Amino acid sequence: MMKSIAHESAHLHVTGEATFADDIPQLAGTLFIALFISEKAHAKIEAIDFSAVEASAGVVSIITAYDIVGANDCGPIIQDDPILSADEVNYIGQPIFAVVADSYLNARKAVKKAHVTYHELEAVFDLDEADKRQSYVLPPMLLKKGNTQQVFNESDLQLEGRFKVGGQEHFYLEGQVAYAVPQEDGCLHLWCSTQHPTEMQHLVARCCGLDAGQVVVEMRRMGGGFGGKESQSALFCCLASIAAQKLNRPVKCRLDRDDDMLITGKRHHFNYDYRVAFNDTGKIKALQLKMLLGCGYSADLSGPVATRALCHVDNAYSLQQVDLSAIFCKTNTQSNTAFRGFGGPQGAFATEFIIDNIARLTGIDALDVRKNNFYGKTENNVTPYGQIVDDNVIHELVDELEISSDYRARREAIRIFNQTSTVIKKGLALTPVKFGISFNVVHFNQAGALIHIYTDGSVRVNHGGTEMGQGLHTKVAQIVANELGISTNFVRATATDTSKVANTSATAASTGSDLNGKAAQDAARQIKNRLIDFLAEKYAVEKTAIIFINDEVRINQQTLAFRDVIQQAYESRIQLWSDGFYKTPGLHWDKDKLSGSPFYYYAYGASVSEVAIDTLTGEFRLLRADLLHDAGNSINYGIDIGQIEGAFIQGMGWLTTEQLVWNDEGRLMTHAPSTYKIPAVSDCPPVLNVKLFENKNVKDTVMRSKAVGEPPLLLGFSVFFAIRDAISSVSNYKINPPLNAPATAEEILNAVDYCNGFSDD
C-alpha cells in the first residue's frame, strides 16, 4: 500500500479556488445560450413563431437544426439522437432549438418567448406496454448456458415472480457546461465538464463538418460525473460549437438544475420477471430471468449497459444453467445513461432479489443460502458468458466480514427485538458484490500519457483520463512519483487535452486509474531507463547500483539529489520527455454470441447493514454498516476509502429514496433538489466502519491495485434486502415482501400490510 495522500485539488475546493468549467475568464464577446425544450411527449411540430424572441433585447440569434452545417446528431453508437429536433419530439424536455444572446438572464428571458404549435402523436411510458407493442430501440440481447428447461421439468422446488427498480438521477454538485471558441483557420477550442473528451472531440467535429484535428478538447475537472457526463455531454458540447463556428464568437451553454434534469437521462430502471429452480439448501440449479430496460426514447448506450447487466447476472453466484434475455423498451422519456456501475448494479440486484426469495422458502438464513451458491475455486468457476473466476477471495472475505461484524448473534438480538416491539421493527442483510473489471468493448481498454521533466527537477504529467473528483489525477502522480522515486509534491497533473494524448477512451467502467496510471508509468519508466543508462555510463557502474528513491538517485556510496540528475542528463542532451502507453492484456469479447473473457480481473467486497422501520409510516432509518472492500494493493488509502464511503451511500439512495416520478403526461415531476431526495448526512449511519481487504491483485495491474469507483456502489444493497427482512417480521419470516425499488415509505408500507395480511396465519 502505498501513501495516504490528499486529493490534490483538496485546498482548492475547499477554497472555492478551483476552476471548473464555469470559472474560466470569459473573452471579450462571449454569448450565451438558453435552450427552448420540448412541452411535449411525442408531437409534430407544425411551426415556431420566432417573432417575440427575436425582438427580446439582447438576442444574436436562434440556432435551430437547419444551422447545423454536419451532422444533426450526438448518440455515441447509434445516430439516433438529434442534437436538436427538426420536425418531431420524443420527450418532455428534448432540445427544438437554442437562443444566443449577450447574457445568460437575456437568452432565458428570450427562449420564455416563443410559441411552437405541435399536433400530439401517441405516447409511451410504461416498460411493459412498451414491450407488448414491441417499441424498441435495440434487437434483444440473449445469453444462455445449459437447459434450463430440462432442469424445471425435473425441480420440485421453483419459484416466479416479478419485481421492479427505478432509476437515478446523476445529480452531480456541477452541472453541464461547455464553453467553444473559434481559433484561427477555422478550428475550436472547447472547454466542457466530460468524462470523454475524445468523443466529444469526434462529435463536434462531425457536427460543424470539421477534422478531429481542427477540434481541441480540454478538461481540468469535473464537479461530479457518475456517468452522466460520458455520452449526454455532447448535446451541450455540440451546440456551444454550432453558434460559435456560426456566429465566430465565444459561446457558453450552461444548464439550470431544471433544465439539465428535464433534459438529460438516469440510469435506467428495469422491470424483472423470473422463475427460478432450487435444492432444499437453497441452490440455484436454475435461472430464467426477462429483463426490460427502461431505455428511453433513443439507444444512448443501452446496448453496453445491458451486456453488462447480463455479465453481472452472477454476481458472486456459480450458476450454470441460465436463460437471460436483456429487452431494450422505447419510451417517450429522456434517453438514459451511463451510470456508475453502468448496468452491473442492475443484473446482479436481481439475482440477490432472488436469493433473498429463496432464503424464506427454504427457511435458512439469507447469509447461507447465499454462501451455498458462491462460485467454487477450482470448480463451479466459469461465469455463464465463459469466463474462469481465477482470482475468487469472495469466501474469505464474508467470512472475515461475518466475524467482525458480529452477524450472528446480531442476527439472533434482532429477532427477539421484533418478538416485542409492534410498531418499530428491525432488519439485518450481508450482502456481497463480485464486479467485473475492463469495458466489455476490448478497444476501449487502452490509454496514453505524457510526462516532462524539467531541467529543476519538477514534473507534469498529462493522460487521457478526466478528474471528476474520485482523485484519479492524485493517483497518476502518485505513481509517477514513485516510479521516479520522489516526492509527490514535485509532480503535477495538468488538464486533460486531447492536443497532448490522443484517441482516449472515457473515463468509466472503473478503468481510470489502471489504464492512466500504467500508461504514466510506462512513460515515467522509459525516462528513468534512459536517466540509469546515461549515469551508468558516467559513472561507470552496473545499472543495478543505480537506486531512485527519497528525492535522490543512489549511485554506489554516492548520492545526489534528483534535480541535480536531470541537471546533469539535461546538459548532456538526455531526452527529458517521453510518451507512455498501454493495452489491457488478455481481452476478447464476442457480442453476438456474448462471450468471453471481457475482464482482466474482479474486484469483490461485502456489506452488512442494520435498520430499523416505522410499520406506522414507513420510514426507515440506517442504524450501522460494516463495509470491507477489495481494492487490492491500495494505492491511496484515504482516496479508496472516501469512494467506498460515497458508492455506498449513493447506492443506498438509489434502492430507498431516490424515485424518479413522471406524470400521465410524461413530464418528469422530480426535476429540483425540492423534489428528488438524495442521502443527506442525516441519512448516513451513526455507526459506520469500513475497512480495505489485504489482497494484492493476481493481475499485473498498477500496483498490484484493484478498482474502486463502481463496485462499491454494490454494497449498498445490504440496506435494501435489511429494510426486506424487517419488513418480513411482521410476517414471522415467512412471507417474501412485494417490495419494488426504491423501498421509498410508500413502497415500504404497501409492503408491510401485504404481510401484515399473514401475521395470523
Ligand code: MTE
Given for the second form:
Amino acid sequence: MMKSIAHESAHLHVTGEATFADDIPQLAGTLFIALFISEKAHAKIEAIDFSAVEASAGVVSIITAYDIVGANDCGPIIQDDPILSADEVNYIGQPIFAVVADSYLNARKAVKKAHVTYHELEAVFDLDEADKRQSYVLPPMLLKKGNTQQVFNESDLQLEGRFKVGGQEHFYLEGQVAYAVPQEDGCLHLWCSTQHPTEMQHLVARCCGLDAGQVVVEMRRMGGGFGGKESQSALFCCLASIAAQKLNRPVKCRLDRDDDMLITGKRHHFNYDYRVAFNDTGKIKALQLKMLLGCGYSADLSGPVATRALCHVDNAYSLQQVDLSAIFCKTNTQSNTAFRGFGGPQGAFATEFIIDNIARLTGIDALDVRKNNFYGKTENNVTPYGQIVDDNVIHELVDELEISSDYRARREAIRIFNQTSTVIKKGLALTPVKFGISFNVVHFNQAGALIHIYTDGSVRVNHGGTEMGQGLHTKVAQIVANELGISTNFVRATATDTSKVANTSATAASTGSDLNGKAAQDAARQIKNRLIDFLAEKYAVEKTAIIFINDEVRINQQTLAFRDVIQQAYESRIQLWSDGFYKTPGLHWDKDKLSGSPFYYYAYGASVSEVAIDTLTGEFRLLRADLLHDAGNSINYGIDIGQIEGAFIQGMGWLTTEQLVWNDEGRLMTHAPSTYKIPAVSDCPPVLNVKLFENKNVKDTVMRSKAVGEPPLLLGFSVFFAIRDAISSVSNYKINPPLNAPATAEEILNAVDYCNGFSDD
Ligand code: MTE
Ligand code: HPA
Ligand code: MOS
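What would the structure be for the form predicted in complex with the ligand, given that what you showed me was the form predicted on its own?
Full assembly next; the chain just shown is listed first.
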C-alpha cells in the first residue's frame, strides 16, 4: 500500500481558492444565459410571446431551436434529446428557449416575462402505465440462463412479489455550468464542468456545425459529478456554445439549483416483479425478474445502465437459472442518467430484497442465507452472462467482517432488546457487494496521457480523466512519481484538455485511475527508459544498475539528483516528454446476446449496519456501521477510505431519505434542499468502522489496485435491510415488511402498521 497523501487540491478546497468553472475570470463582454423551461409535461407549443422578454433590461438575444445551425440534439447515444424544443415538450423542466443578457440577473428577470401557449397532450408518469401502453425509449433486454420454468414446475418453495426503488438526485455541490469563448477563425474554447470532455467537444461541434478540431474543451475540476455530468453536461455546453457562436461573444450558462434539479435526469427508479424458487437452506434455484426502468422522456444512457443492472442482479450470488428482463419505460419526466453504480445498485438491490424475504420465510438468519448463495471459488462461479468469477474473495471478506463487527452477539442482543422495548426497535443487517469493473462498452476501456518533464526536474502530467473530488489527479500524480522515483511534490496533474489528450472516455465506471493511471505510467516509463539508455551509455553501466528512487538516480555506487540527470539528458538532446496509452486486456462482450466477459475483475465489499426505528414516528437512526471493502493494493489509503465512506452514506441516502416526488401534473416538487433530504453530518453513525480488505488485485492493474469510486455505494444496502429487520421485529420476525425504497418515515410507519397486524400479542 502506498502512503496516504492529501488530495492535491485539499488546501485549495478548504481555503476556497480552488478554481471551478464559474470562478474563471470572465472576459469583458461576457453574456449570461437563463432558460425558459416547459410548464407542461406533454404538450405542443402553439405560440410564444417574446415581446416582454425582448423589451426587458439587458437582453441581447433570444436563442430558439431555429438558431441552431447544426443538429438540435445532445443525446449521447441516440439522437432523441433536443437541445431546445421546437414544437413539442415532453416534461416539466424541458428547455424551450434561452435568453442571453448582460447579466445573470437580467437574463433571469427577462425569461420570466415570456408567455407560452401550449396545447396539452396526454402524459404518462407511472411505470406500470407506461409498460401497459408500450411507451418505451428502447426495446427490452433479456438475459436468460437455464430453464427457470422447469424449476418452478418442480419446486415447492416459491415466492413472488413486487417492490420498488426510487431514483436519486445527484446533488453535486457545483451545479451544471459551461463557459464558451469564441476563438479566431470560427473556433470555440469551452470551460465546463463535465465528466466527459471529449463527448462535450463532439456534441458542441455537432450542434454548431464545426469539426471536432475546432473545439477545445478544458476542465480543471468538478464540484462533484456522481454520473450527473457524464452525459447531461452536454445541454449546457451546447447552449453556451450556440449562443457564443451566434453572438461572437463569450457566453456563460450556469444553472440555478432549482432549474438544475428540474431540468436534469437522475438515477433510474425501478419497479420489480419477481418469482423465485429456493430450497430449505434458502438457496435460490431459479429467479424470474422483470425490471421496469424509469427512463424519463429519452434514452440517454439507459441502454448501458440496464446492461449493468442485468449484470449485477447476481451480486455475490451464484444464480444458475435466471430469466431477467429490463423494460425501458418512457415517461413525461426528466431523462434519467448515470448515477454512481450505473444501474448496478438497482440490479443487486433486487436480489438482496428477495434473499431478505427468503430468509424470513425459512427462519434462517439472513447472513446464512446469503452465505448459502455465494459464488463458489472454483465451482458455481459462472455469472448469468457467462463470465467466470475467478477472483472471488467474498467468503473470507464476509467472515472477517462477521467477526470484527461482532455480528452474532449483536444479533442476539438486539433480539433481546426488542422483546422489552415497545416503541424503539432495533435492526441489524450484513450485506455483501460484488461489482464488475470496466465499461460495458469494450472500446471505452482505453486511455491516454501526456507527460512533460521540465529541465529543473519538475513534472506535469495530463491525462484523459477528470477530477470530481474522487482524487484521480492525486493518484495519477502518485503513480507517475512512483515510476520516476521522485516525490509527488514535483508532479502536477493539470486540467483535462481535449487538445492535449484526444478521444478520451468519460471518467466513469470507476475506471479513472485504472485506465488513466496505466496510461500515465506508460508515458513515465517511456521517459524513464530513455533516461536509462542515456545513463547506461554515458556512465558505461548495465541498465539494471540504474535505479530511480528518493528524488535520486543511483548508478552503481554513484548517486545523482534526479534534476541533475534531467539537465544532463536535456543537454544531450534526450526527449523529456512522452505520451502514454493503455487499453484493458481480455474484454469481450456480445451486446445482443448479453454474454461474454465484460469486466476485467470484480471489487468486493460488505457492510454491517445497526439501526433503531421509532415505531410511532417512523424515524430511524443509524447507530453503528462496519464497512470492509476491497480496494486491492490501495494507491492512497486516505482517499480510498474517503470514497468508501462517501459512497456508503450516499447509498444510505438513496435508500432512506432521498425521495423524489412529482405531483399529478408531473412537476418535480422536490427541487431544492428544503424538500429533498440528502444525508447530513448528523446522519452519519456515531460508530463508523471502515477498513480496507487486504487483497492485491490478481489482475495486472496499476500497482495491483482496484477501482473504488462506485462499488461501495452498494454498502448502503445494509442500512435499508437493518431497517426492514427492525420493522419485522414487531411481528416477531414472521412477516416480510412491505417496504419500498426509499424507506422514508412514512414508508417505515406504514410497514410497521402492516406488521403490527400480525403481531403475536
Ligand atoms: N467522488 C467524489 N468526491 N465526487 C464524485 O462526483 N463520482 C463517483 C466516484 N466518486 C464522484 C466520486 C462516480 S459516479 C464515479 S464513476 C467515480 O468516482 C469516477 O471516478 P474514478 O473512476 O476516478 O473513480
Ligand atoms: N458506467 C458508466 N458509463 C458507462 C458505462 C458504465 O458501465 N458503460 C457505458 N457508459
Ligand atoms: Mo459514474 S455513474 O460511472 O459517473
